[in-house]
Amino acid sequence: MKLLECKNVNKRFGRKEVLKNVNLTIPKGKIIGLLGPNGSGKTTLIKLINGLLEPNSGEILVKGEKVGTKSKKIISYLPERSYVDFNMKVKELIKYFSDFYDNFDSDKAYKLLDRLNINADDKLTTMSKGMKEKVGLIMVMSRKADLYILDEPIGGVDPATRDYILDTILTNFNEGASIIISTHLIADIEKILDEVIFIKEGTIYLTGDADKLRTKKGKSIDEIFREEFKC
């Protein structure tokens, strides 16, 4: 069974076309990146695979179910903007998160804060950007699920936090989960992708198996998307 699929896919705004017959197949276990510039239609297509929009047409399909109740509990979902309450401590984010989700591990969720040395009775507004950033992912890759999908979760912080983001990622997902990444910093992630989507304009414009395109092309991933998206 394909862990998601999406057929035919449009979203508007108005009269304005966001998504165009958007057609995807994701399988298990690869970590995969959805790439495009500023306004391409990437967040709108994470937004709709997690419930959060609806499909003006098309459907999209959670192990062979429609997006509802029954999807929520298989994606664990990282936004672009933290939705979680800066007041609270790190401790009652677990707690919530824990209450929330039947399939989130509170132990994982510790002794990834351990390795970082952040006390679980601070608050997140006392934190940089980068570590709420880190707190984050550590609530969203400690849930047990078959599908994590993370919506610029290097943007806005420094080098080492994202070598610290993307180990995080590689070592902590599921087994046999897979991990669609959606970001513009490509040279920073190319190396943990196994596949590649290019979006442009709302359309699927490229996909394939990223080493298969690297030696195709000649070039890696990032001056692939240079040379394809070059104003």
Contents of the next structure:
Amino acid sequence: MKLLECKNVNKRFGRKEVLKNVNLTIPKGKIIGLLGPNGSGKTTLIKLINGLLEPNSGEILVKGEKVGTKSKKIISYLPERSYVDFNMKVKELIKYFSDFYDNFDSDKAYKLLDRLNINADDKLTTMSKGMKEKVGLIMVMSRKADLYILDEPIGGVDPATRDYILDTILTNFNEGASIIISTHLIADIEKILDEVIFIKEGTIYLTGDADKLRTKKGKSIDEIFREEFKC
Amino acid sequence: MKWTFDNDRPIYIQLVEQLKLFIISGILTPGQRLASVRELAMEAKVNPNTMQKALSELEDLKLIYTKRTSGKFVTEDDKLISKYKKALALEKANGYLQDMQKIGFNQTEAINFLKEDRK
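The form predicted together with the partner chain is what I need now, so please give it after the form predicted alone.
Below, the chain from earlier opens the complete complex, with every other chain and molecule after it.
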């Protein structure tokens, strides 16, 4: 069965059309790059899939069912901006997640945090931006989900942190699950992508197998992106 | 094992090349058991699907084989390994001759150049 399907999805904010007739299918067991410049509609699409926004028309199906309580159980979502209360301690955050999600693995979260030498009694407010991003990612990857959606997980962090984040994504996703990673920093992640989706001005511009695209164009995904989206 | 990639060529092809080289050069020895797909993927920092694809290709080339319950192993067929080694050596040698031709050495000159004192 298809994991995720978007059928003729349209979204407007006032008179502005943010997504135009988006059709997409996401299969199981793939890592997919949702690639597009700023303002192309990546985050809006992600919010629709997570049920934080409603489409004006069209349909989004997760495992054949409309977005709702059920789909939220099987999608683990890392938003672009964190929604957690930074006054919490790490252990409170873990408690919060395990209360919320049946599929949250606290042991795994503690193990991953331990590796970063993060103390469970540390408050999030005391942490650097990069460290907060790592904690956020650990929370999301500690769920046994069918679909992980990571909105700009590597934006604004240093290269070492970027490596850590990519490593954590690769080592921790549930087998058989799919991952959608939205970003405009393509060179850093293209090595791990199975498939790419290029989105431009709210329209799906190009989709395909990353290695096949490299063969066809003789270029890296990053170079193809730079060409297609030349300003 | 050290892994490096260019982003402008298919990753799975580069994985095949590098694994082949590990076998030819003896970093992976005949009969050696390979780590799991997932472990190898983590090591190379690539997608497990891509690693799987590369391993299937190596299996088609008979450089590795699968034992149903215990995993994947490097071939014990020394002749086959030498065959691939020779093919790769030929490719490198031809590459050298072509490069030398570009700067004005004919084949004999290029070969003699290797034998001469190159300091």
